[in-house]
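Coming up is one lone chain in structure tokens, specifically the form predicted alone.
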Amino acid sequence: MRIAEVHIHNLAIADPPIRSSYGLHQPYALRSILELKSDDGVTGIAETYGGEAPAAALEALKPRLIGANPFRLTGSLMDLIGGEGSGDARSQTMLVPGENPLDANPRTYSAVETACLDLIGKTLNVPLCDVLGTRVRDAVPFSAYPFYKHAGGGGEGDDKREDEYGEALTPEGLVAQVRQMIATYGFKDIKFKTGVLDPDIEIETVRQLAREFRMPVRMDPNSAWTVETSIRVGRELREELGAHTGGYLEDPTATIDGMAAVRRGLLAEGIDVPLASNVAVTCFADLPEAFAKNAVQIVLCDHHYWGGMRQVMQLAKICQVWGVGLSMHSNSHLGVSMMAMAHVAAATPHLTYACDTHYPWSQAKDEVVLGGRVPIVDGVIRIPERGGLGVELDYDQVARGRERYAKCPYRKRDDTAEMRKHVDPTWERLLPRW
């Protein structure tokens, strides 16, 4: 079997005006589609980030990809695994994920592999976490995943959607939007967005979380605060995120050193609010002074830009061995992502927390997924009995993506912009804010 054609497919999916510290979501989020198709006429498929850049890299990968053997394209490819750097500058501190040249390579890694494992999959029929071979679940919990958000649904123009969720810029708004989470998915935890309000409100918001749903609940700030003020949600939350609930506190503080203090003043204060990671850590050579320094109690990974689904698992197997807990990262993404994350997941013993997704803000007008989106039943998803990821593509859906994208102005990621655009005019991303 040898790899025939590659196609490469830049899709615009509608977002809505979603918050989080680095600014306000844009109302398209880019996205793309590759697939890699066999001389036996099967197609692999994998979804990643979109823009020009990540659609550029794919597409100068076309020479080594034409005529390879998809079990084998993945080795020859290893020189792309690595990444550049690590610490602050491999960071997401600063760059939203998608955005940073230094895991680029990485990235563009791992949807050739995931690609190449939904290919191979889909010829033997077998489900892709079979090909990977360590299945320990059929049905993968993911949590619900409330933002601030100001009134809209995405789109613009004549593509501008309903709101299905309205406006959430008080605790009770959040309240609302999870409740409809639960109803429409089932979901069993919930993961918050937070560092846009003041502290003191978003204290409050997850209390009244936590008092409304007893369930866990997750507070990611994503760096905007102090290590004092980390320390003081800590401390006042410490029955609503400490670990016998199983919460935790996500990036509360910028820097592998900034979450190593935090760690440091809670515990000298008897207080076990476990700290996770997927802005301070977010490659293999950052596990070691992490670790080291007992900065990161749970790390989020992400197969995107991780380098590819079996590098999960071997982080996973590092965090087992160290005793730190794994959870899973997400970003706007469509149904083939959605169940990429899910076949991995299920292929890794050792995630012991329940995966993100912000699936619940895609609409079904954007979806790629022949058959319509994915289904996500009382909180989980189940691994569909079907070869590799168990999805195919709606051309016709993927051609509606690509007009979207060719209408629309937006190229890469910039919440900066967008926050400038409808909120201040003279916003800046500060860190820490508070």
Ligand code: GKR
The other form holds:
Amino acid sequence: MRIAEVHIHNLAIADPPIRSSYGLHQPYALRSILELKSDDGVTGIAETYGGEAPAAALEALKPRLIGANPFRLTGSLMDLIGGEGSGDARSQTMLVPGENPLDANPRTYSAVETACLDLIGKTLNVPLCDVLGTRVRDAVPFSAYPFYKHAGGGGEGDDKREDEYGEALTPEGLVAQVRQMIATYGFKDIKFKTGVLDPDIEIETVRQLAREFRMPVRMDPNSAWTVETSIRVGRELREELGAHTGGYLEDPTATIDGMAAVRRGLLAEGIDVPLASNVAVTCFADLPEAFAKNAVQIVLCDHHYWGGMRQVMQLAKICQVWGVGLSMHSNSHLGVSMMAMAHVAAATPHLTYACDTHYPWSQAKDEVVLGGRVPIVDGVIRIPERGGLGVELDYDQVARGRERYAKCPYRKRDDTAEMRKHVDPTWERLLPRW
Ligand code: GKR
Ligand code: MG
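Alongside the form predicted alone that was just displayed, please also present the structure of the form predicted in complex with the named molecule.
Then the entire complex follows, led off by the chain already shown.
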């Protein structure tokens, strides 16, 4: 089997105005779809970050993809995930995920790997997690992912969307948002994006969420706080976020040293609120320092930028050996990424928390998966007994996504620009802000 055709689709999908310490989401999130078609006429697909740079990187790789054997292709691309500047090096830039030039190669590699594994799975009629070979669960749990949010449903002009969730800028608004998400998807865990409002309001919001839903809550201010503020929040929320609840505090402050200082400060007071990270720790090269300094008790994996699914499985094993938990990070995405996340989670034994997903923030109108949105029922995605990812592309929907991309002015994610446009013309991303 050889790869005969490679297609890359740039898509724009409506995205509501949700907030984080990065700023405000633009009306469209950008995604790329990669298709690898074999000479047998089978097509493997992958979804990754969108906009100009990720698509150009995939485009540039075409000559190495055409004619390649998909069973061996990812082995011949190891230069993208090993060696200087390609995945073995430190990659922290504090830029939004998907816009970090230092992990561009692992992201490109990951898309090719996912498409190859899908192609192999579809050719053999074997689900992708069974191609990976270590399926340990058939149903993968995901978390509700509430955000502080302005009014609006995303999209622009005559493509402006209904506001499914409404504004949520108060503790009560957040509780209402989570109630709606849980009613629709049945989630059993809550991952709450913070670093947006004064920490006292966010503390109150977590308290209300924990009281109302009685399920594990995680709080992620994306490095918006000082070490002192982080310790104070950990102290005040020890009952809501403590290890005994299945909760955690994610990236309260920037840098491995900052995280280590927060952990030390909390432990000195006898408080076991574990710290998770997808900001202080973004690649394998961060692990030795992070573990040596006890900066991170849970790593958030993400096959999109950790260099693919098999790298995530290796990360899981390293974490297990070091007694560190593993959770899964997410950015705005469609059903192809959703299924890839579910398959790698199904095949990763040491996955100790329900995974994050932005999927509730995307809309059926933009879904490119044939048959519509991937179902999340009772908070889980069930692995379908179909080959590869278990989903195919709906080419009419892909064409609509391409059209939206062509029409919209966005070519990269820029939450600061959007914040200045709609909320505060003088806004700057401050780390720490509080
Ligand atoms: O979508 O605004 C967002 C999130 O803040 C996202 O960019 C983060 O990557 O979900 C993420 C996280 O867990 O840090
Ligand atoms: Mg995070």
